[in-house]
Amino acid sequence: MNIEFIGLQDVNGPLIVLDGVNGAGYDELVRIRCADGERMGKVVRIDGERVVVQVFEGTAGLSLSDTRTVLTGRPLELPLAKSMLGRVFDGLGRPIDGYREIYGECKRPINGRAINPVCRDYPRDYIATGISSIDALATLIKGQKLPIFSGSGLPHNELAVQIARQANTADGNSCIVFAAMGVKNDVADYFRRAFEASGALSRTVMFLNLASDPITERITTPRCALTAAEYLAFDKGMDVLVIMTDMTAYAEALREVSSALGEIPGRKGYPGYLYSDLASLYERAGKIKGRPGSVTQLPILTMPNDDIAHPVPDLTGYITEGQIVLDRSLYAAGVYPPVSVLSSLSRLMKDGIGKAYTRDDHQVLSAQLYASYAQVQEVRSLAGVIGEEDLSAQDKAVLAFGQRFEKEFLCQPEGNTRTIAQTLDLGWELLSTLPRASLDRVDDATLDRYYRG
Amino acid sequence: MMKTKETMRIYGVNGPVVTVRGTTELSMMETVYVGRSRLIGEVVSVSREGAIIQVYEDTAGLGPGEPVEGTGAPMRAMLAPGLLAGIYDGIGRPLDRIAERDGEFIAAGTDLASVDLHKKYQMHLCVKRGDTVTGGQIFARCAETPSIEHRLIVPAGLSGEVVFCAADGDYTVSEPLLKVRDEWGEHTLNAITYHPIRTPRPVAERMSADRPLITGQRIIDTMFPIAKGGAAAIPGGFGTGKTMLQHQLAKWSAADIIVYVGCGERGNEMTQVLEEFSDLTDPRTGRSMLERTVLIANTSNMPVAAREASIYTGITIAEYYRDMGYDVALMADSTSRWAEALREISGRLEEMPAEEGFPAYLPSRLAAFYERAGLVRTLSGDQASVTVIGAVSPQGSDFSEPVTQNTKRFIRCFWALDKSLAYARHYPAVNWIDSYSEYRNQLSAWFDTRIAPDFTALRDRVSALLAEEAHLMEIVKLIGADLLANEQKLTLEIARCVRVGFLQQNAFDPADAYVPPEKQYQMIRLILFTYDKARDLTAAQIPVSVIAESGVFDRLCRLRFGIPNDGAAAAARKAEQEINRALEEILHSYSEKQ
């Protein structure tokens, strides 16, 4: 039996304060009844009989006297079933597509629990995205968390859709979980139409918290999405790709709540626990020993002012297993996808490529492409000073390589996919324009086989 | 140790911080059980009104009125045979047995002993009845793993007469092995010791570090060596290869025992360490690497308070093995997460923040941690060491942030990782200009007597060469390389050979992952030999491009493939003759042409 409390002590931003409460539990779900219906919240602080509750739907319209609250004694839980595929939910996991509620075969708390490192299965299977810059240089692995660092106006959504289309193979065992946090209605609509066009919509679960929706629901959106993803992956054996956009909006929601709670801010006003909080989302990717299925995360975040040192991309990079960075100058030069090669990285790549997975020359080829392209940048900055004409013959060859690399290797209009073999062969073709002796990352045997200069 | 008392009750909950009102029973740093599910916590503040507790587990569902129970003791690590090859959470609970009990996802409220209490070890007692024993003395030995002997130590502060001594044989860790009588009475000893994690274990004396911890990594051993018992930091932004370098050091360091603390890092990384280390063979024992390793894992999504404790649990275990006479190396990845855990809890306690929200006691906590490294004479008279290597993850890759800056004051080896090197895939991305080792001079004598008399001299020349290159590159950036003098071009070429051929090291290449110091010496000797020889040619007005055409420099860049790890000296001699011949030929043909 749950006791109903009448009246509030205080309302402050997304928070309400109750007094004279006995038996509250930290993090438990609270139902709030007011004039215009029912809302939900959770307990974020307890001091004796004083309880602070964060209201998911926002506090607009709540009055101190007419509001009734009930402590449910349980954390926020999500009903789970395979019939979630093809459905659309809000940030609290309630259907918003006009169809009936989900009758779950189980309910799970949306916070989830940490996977015991002993039980993790180290991810090794690569996902062929068909995009050369990713497949060759920052290979995506099943069970990886690989964010896209982008900026406003860059084609991160197109790239995510393209990866999803490739990864979502038609073997019926893969699906997409899409979490929108604080994005514009157009963006959510773009994803929906793109999934529909590729026939993936029936194998997609969408959780939408749009820019106009309450910010406290933004904090629960990715948690609901990941709870659904874990269920589909580890209970139902599916390979789940989770696309989360936009993580920056998520972090800003967190900051807003933290500030309302009066917490001591860390860098740029974000709470000191931003790292732990982001980790509690990103670490829910992976594979588990002895279970089929995997959770692969593709979070998207827009870097404010394209600043990679901003706390959100910075802390994300420390948690995720690499990053794909999009570059504005490449995009302006007409390169799509504008993947910034040198700052992009896949940490799990080293164990998921090579003989048993892609091809034995993959490792050295990617190392050499990186090294040669790094040299391109050096020569370009030199050419900027002394002019191209005064460069040595070898430097000119490097510049020419850089041009072709960007135009032929990186550039790949939407829909134009390459197999891994095509990608690697193209890489060798471009490297063959450089003198053989300058390819210092490659051993002689491999050069004999692939170098055609 | 139960006290008669009314039950203490929870008053407030704020994340991992729990307050208790109306009690003065709890003491500072005491371990407590919190709530009905008996979560483990630690008292971080006491006052007249009550106490504040940080809880090492998820506090969801915890509410006021639930009981709190004190244990009367501070947070302790359980130290006993069976720790090796195991993986533990931040407060020393075995993750493999937690998995057996709770399944793949970690549940709260688990209280499991660190080691297997039922496993029997073949104990050999090395004292007998009637002997007088003192604290720190080794009283029994057993094979913990086939390659590591575990030595049981009389606790510090205890000395007296042995009144009972078990016969040699198979015992579990909790069975009594020894009874010692002193003025306070009889004390029964078994194979288990408990030690408070925040208190250093006592030693007889600290010694000055005079021998290197050989790591097989060229840029470390040759350029920025670390001493046994030293402290080092590896700062670097994300993607610069901190974890990679830590893994390399854990695999190849010439330490007897490795304690690897994964503090607030990725779950998959711990899985990787577990998998890789069990597959790798320790070249010195021929056994699995895992058998000399203790892993502490508090991944970034595990409770934050336990992250703060994990570093202390790790170093207490390291000191325990040191006291048996072993050289222990502790890798902490990453100390920044530990500092952030301090900040997070400090914020919840509403303490006055200092720099960037970090508490004012950050420097003293860092100092207390790094000072637990050292080369010591143990209470049993052995020489042993704990070497600490901490990774630092600076916010925004900015080395001026508080954790990096404060760490710098308490370590003596600074291996700065550089984003631009990592972007060019130059690994290990240790920047040779920003890094330093204060042990360099202290260890010169060792390298000069053990490796080669001119080791230090050659190393100093390489340093100078790299510094000169950095200086020349400033000019090149402005005017291009063509306008440099011939000698300067040669300097740039040789410096490139040092960078590409020597400083870069491929962790995935079986022959290159570990390189013995003898080969490291031969490599720099050969590069500098070529430098001196080629200078004769440039002095004779032969352009550097002509020398480059002979392929001598490219050969130096591939030196790691050309010289084997065993028999480096002979191979280097042969290479030296060939390079000499090639350069002589150029000199001849050029002077004929003139």
Given for the second form:
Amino acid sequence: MNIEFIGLQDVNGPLIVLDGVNGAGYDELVRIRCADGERMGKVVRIDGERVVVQVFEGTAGLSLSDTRTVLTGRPLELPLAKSMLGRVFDGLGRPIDGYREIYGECKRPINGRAINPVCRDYPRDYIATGISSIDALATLIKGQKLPIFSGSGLPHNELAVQIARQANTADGNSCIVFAAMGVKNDVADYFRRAFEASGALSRTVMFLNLASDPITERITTPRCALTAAEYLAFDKGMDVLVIMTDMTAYAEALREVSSALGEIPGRKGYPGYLYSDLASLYERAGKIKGRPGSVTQLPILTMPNDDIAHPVPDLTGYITEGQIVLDRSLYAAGVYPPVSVLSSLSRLMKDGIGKAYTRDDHQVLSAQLYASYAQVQEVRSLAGVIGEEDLSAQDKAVLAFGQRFEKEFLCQPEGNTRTIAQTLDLGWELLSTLPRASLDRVDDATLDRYYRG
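Got the form predicted in complex with its partner chain; any chance of the form predicted on its own too?
Here we give the lone chain, stripped of any partners or molecules.
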């Protein structure tokens, strides 16, 4: 039986404190009744008979004497059904698209259930995004977690929409779960219009948390999104791509709540448990042996001052299987998407490409493009010292290759979708502008087949 408590001991930011409480559970759902209606919260600290509750909708207007609090005895749960596809929800999983509530087939706690490591299936099978710089050089694999590291003013929102619109698996049984955290109203409108205009909304579940919404709701948003993704993947057998933006806004909300709780701060003020908290989200990606469906994550985070050593991208890089880094100088040169090839990698790429998945020349072509583009950077540095006029003929060929590689291979405006075959053929066309002897990462048999110099 639920017990109602009248009055509050204290209010501190997004937190309220109750005294004389017995039998409360960590993460337990709490209903707070006040003069302007009902709010929700969860238990975040228990100290004897003192309980601290994090209020999702904020604590503005709560009275210390008249507020009534009910501990429900269960965690926050999300109603789940396949009819969620095509719907838009707020950060707590409540519909905001003007349609009815979801009458779910089931309800599940938003914290999810850990996948038994023994039951995990190794991620394989590539996901085609239609973007050459990703498909060829940092291939996204079904069941992988591959973050995008961006910066303020870079086109990560446009890239997220493009990937969501174009991404597909070999069998076509895929959908998108999109979670936006701390975004402005105009950005939220952009996401909704872009998905509707492209027709991708019908296979997308959207969770939108606005910058004006309470920060505590921001902490809940990715957990609601991942709960929906796990249901669609492991109950309905779909391949789900989860796009979460912006994880830096999520981490800052976590820092603010930690500060209100009086916890000892870690690096740059973030809580010491930031690593394990991020891991509790990222590790919900994967596949389960013997069951159809998969959860693939593409979290997006903005690096403050473009600092890749900042705690959020730094810890994210430890947990995930690679990263796609956006480059400000490429963007300034008019390259879209401005993917920094040499800073990006996909650690699972080698197991999801090749003859069984893409094409037998994919691996060697990728290695040679990396090596040749790295040589471009070296020659550009040399040209900055001695001038282009004094470069050798081979060095000038390398510079010409670099310009074409950026303008023709990397630069791919929205709507210009390439199949994996088109991407690989374009790569060989560019490599064929270099002397055959300089392509030392490719065997002679493969060069005989594809080199056209």
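Superpose the two forms; the largest set of C-alphas matching within 1.5 Å is the rigid core. What you are looking at is a predicted structure, and each value in this text was computed from that prediction instead of being measured. Positions refer to the first chain, counted from 1.
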Rigid core superposition, D443 Cα moves 2 angstroms or more between these two forms: yes
Post core alignment: D390 C-alpha displaced by 2 Å or more between these two forms: yes
V11 C-alpha relocation of at least 2 Å between these two forms, rigid core basis: no
